[in-house]
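First, one chain by itself in structure tokens, the form predicted alone.
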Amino acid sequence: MSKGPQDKLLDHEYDGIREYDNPLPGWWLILFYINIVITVVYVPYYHFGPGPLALERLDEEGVEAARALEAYRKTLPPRKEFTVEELAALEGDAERIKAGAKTFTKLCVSCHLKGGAGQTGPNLTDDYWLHGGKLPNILNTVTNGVEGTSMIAWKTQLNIEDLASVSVYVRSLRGSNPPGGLPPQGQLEKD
């Protein structure tokens, strides 16, 4: 390897082993002082210091968001809640238990499989329930879930007109027996 002009042969060897200088170019010499002037300013202001480290910024930040998330909240109309009547009036609904069954295959098919043939989740297409298989009791089952269960409560997720198709659309698949559901879990309750 032929020497360039500006390289300088140092006057150590080892094994044979001879070493030419070659310094960092100075760009990488000034970005490296750079460094190390903000980390001697950095470390002490931030963690010796007055200012606040990125845990403390990202608590201060949730906290401020969950009181943004409240005062949004306190705009909002109150949630409605359905009456008996009003459950019984949706029961007919096609439109209602098309948006249902929407809502269902998007969420619910994991556990209850399509038509509602149960899983991890329990059959809905029988006359056997566990929490209730009149409305009322499934629309309350879907809003709240169920403790100690993988049934989960979607009142956080959907609002209560989602909810209430959800409910129409399971309460629409009973009596629907498809192959290879699960077997009758819970009360019988017939209409």
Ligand code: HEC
The other form holds:
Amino acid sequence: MSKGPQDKLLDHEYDGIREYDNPLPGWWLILFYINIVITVVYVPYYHFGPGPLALERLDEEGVEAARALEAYRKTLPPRKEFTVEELAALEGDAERIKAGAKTFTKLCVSCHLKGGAGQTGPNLTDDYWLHGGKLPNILNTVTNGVEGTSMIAWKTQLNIEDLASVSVYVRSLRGSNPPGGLPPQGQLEKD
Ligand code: HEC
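Having looked at the form predicted alone, could you now put up the form predicted in complex with the named molecule?
The complete assembly is shown below, putting the previous chain first.
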């Protein structure tokens, strides 16, 4: 900045640095006073009055977003798959077992016999499994079948809910050891 006629040096000096005793520019002062006025309104309104603070606004927006997400989910087609956790929660569910037993009687007893004792298909009541005896394994076998055998992929005939129910039922048969059951096949799997 060039030295104007109004520039007047102050007496003091800090390590060789000196300063002018000039007034602040008018535009700067105006902004400064506007700021003071805004603060007088802003602080009482937002910090002590009804105005929402940033965090409160964020909370409100979070609630709104959750609501929008929920509404969006409702527009989606029904779920296609269960997570391992969801499946674990279904295990032993009495309603599922009942529904699954019905499906089993209709579609599965021809090969696995009543109660899963086994005939064309293996015994489903013992601790030996060809394709895994945990619920996710069973659901997978029932859903996708076993290629090259008469165990078809039942997803062609049952929806995911029914597939899950019949699998929960099969899982519940374990240890029931009905009389005349087929001898074990596959790997020993302890629970
Ligand atoms: C037409 C005969 C047939 C029908 C009907 C049938 N299965 Fe099977 N199933 C089999 C055969 C055969 C196997 C063994 C496949 C192999 O050799 O790996 C099998 C295997 C299985 C296994 C795997 C057992 C293991 O040891 O891992 C499960 C679970 C099973 N079936 C459940 C069902 C359910 C549930 C139904 C009804 C929705 C059903 N099956 C209907 C023939 C059948």
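Numbering follows the first chain given and starts at 1. Superpose the two forms; the largest set of C-alphas matching within 1.5 Å is the rigid core. Here the structure is a predicted model, which is why all the values come from computation and not from measurement.
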Quick check on residue 145: with the core superposed, does its CA move 2 angstroms or more between the two forms? no
Please say whether, between the two forms, the C-alpha of residue 51 moves by 2 Å or more once the core is aligned. yes
For residue 157, does the CA position differ by 2 Å or more between the two forms when the superposition is done on the rigid core? no
